[in-house]
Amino acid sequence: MTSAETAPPPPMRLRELVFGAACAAAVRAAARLGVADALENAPMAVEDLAAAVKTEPKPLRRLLRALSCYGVFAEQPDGTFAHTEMSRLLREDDPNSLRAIALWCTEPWTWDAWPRLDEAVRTGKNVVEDLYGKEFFTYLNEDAPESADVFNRAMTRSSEQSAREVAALLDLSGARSVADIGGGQGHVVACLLDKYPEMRGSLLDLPRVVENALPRLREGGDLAHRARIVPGDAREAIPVPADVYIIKNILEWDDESTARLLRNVVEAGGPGTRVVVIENLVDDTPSMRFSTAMDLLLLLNVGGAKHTTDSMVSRLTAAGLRVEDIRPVNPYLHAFDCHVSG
């Protein structure tokens, strides 16, 4: 981070920021081009590169040296490219890659909404379904199917490189079932059914959603005999009996919605068991400016929002969990250990 001695000073800095559009255009522009997947380890002339991308060699250049400015590519003395540990990670086969992510935060639908940030914080309404005329995910599956597959890919990426994280931190030991509520493929039941050999594991989410789940928990796959697939929408009924509940990054809907996914969870679970819910929160220090953002990205689409440590609390307390520990999974995410009251 830029030390406050050599910060650029405030109109410079306020210039930077009202042109982050650009930032973020150059950015897709990479990852939608694949310049990163194409950069080799060792420097590449612009030349080269534009021939394995298909572009035209100076603008492309033009790209490169506005994403340099950003810590993305950066250009040798005698006018190369090369990889930075940020360019990495919008490479494809990049263990860490951001580039679904990328791609998600910068779809033709958020140069839609964005303009109009001001109408949604004076009526703290979605914009969504006024300029498509539909639900957010409802317009994504209808209409702008390109869109949902992004979507798709980004939450498959990131809950393969938070599930590893989640299974490590949780100590189930003792438990003799798990269900993830929400938990898309079921990359966290998969992972702590690796961990825990003689625990059974349910995955519980929309039809839609689990028809792509895991091979490895369908017929025929290593962990199918210990592991429940139940298509179902979690704000309606929980049918799924479990020791443990865990609930991540599904709480981010308006707040009637949340209480009554809770409301179900206390319901199928009974006194005593054990929910862990894990989120982002916009007052988690190292990731507060990509959490606000998209916390006001949650307003623009589902008229959602990220949560602080208090809103999390209160909303748990309210359905009858009693919270008892709170714990980071990793920069981004929080771990909230919760026990139904009574």
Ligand SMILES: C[S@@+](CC[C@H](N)C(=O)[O-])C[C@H]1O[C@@H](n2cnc3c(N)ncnc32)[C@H](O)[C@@H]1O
The other form holds:
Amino acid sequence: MTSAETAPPPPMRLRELVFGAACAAAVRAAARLGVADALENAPMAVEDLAAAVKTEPKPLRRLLRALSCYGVFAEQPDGTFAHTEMSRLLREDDPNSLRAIALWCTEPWTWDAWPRLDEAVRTGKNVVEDLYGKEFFTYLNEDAPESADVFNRAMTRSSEQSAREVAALLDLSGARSVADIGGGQGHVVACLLDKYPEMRGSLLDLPRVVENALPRLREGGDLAHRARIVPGDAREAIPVPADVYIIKNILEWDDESTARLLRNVVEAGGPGTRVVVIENLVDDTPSMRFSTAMDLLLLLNVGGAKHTTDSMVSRLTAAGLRVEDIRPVNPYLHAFDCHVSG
Ligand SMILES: C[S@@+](CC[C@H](N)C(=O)[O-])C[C@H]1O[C@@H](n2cnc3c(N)ncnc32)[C@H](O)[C@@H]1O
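Okay, that is the form predicted alone; can I get the form predicted in complex with this ligand now?
Zooming out: every chain and molecule, the one shown earlier first.
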């Protein structure tokens, strides 16, 4: 029986680290093959699993054994394989499924980009433009539609999950309106309108994104009478009055874009307006390995970065915001609660 080992000696740990790609590839393969979906509640023989996911049994056993070393699936003494907490998260139908995220973080473009990390570190610039001759999201939408689709599904999944946590954390009693800037399909707005039945909510995002806003917020939806959908570029203008502005996972691009967006929020809200910025941090967080990996991936694809607490606070302060509280939303997101000064 193979089990998840902990703390091997340093030489072995380093050997394992340089094989990190094998681990990521194994998770990706299991997700693409649908092994977690095929594995039932009771342990299954590899032959039955192989028949269900249409693979050869012997290489499937090798894949599952490799994953079991990391606690993704568990090999039983009789040679069958069982689910673990982590392998269940690869199921499409798990309420906390990470299948789309697992695919997104291991998409083909990532395997082109990672070997050029030294170059990105040397220059401080993304490598995607050099690799594909265009900006990352243009490349994704024009040349890699399958990856674009995986991205949208991954974002939707993670937005749904974190929106519930954001709404649970934020006390917006007394506010009449909220605006989510770069709010994607509007999961945070929907959760807040559910929590506060008198509140009105606006969603501002790029036109092609709000086209796919949640049906609940659009005409005919149960929240439509309290929701406003605003297509636009938050770096150009934020024509949305609100008592509270939410800015979640968008200040990860270049500094100039961050400064412009914050300036527009401050102008739109005016003195005393509450602004809640929600971000992953690369310090003082229980998810350092995850956050720093995302930080490097952002460097590779868009030349962006995740922030430290200080770098976030200094940008908010420079924009004219008073940071009053910093609280974890969950193990990988922090909320910076601010008011516009003056
Ligand atoms: C990582 S997603 C976060 C989405 C959402 N806030 C969430 O946390 O689930 C970044 C969002 O910023 C939006 N965005 C990017 N550039 C923008 C711009 N110039 N103006 C408005 N939204 C923008 C993207 O379309 C995307 O929805």
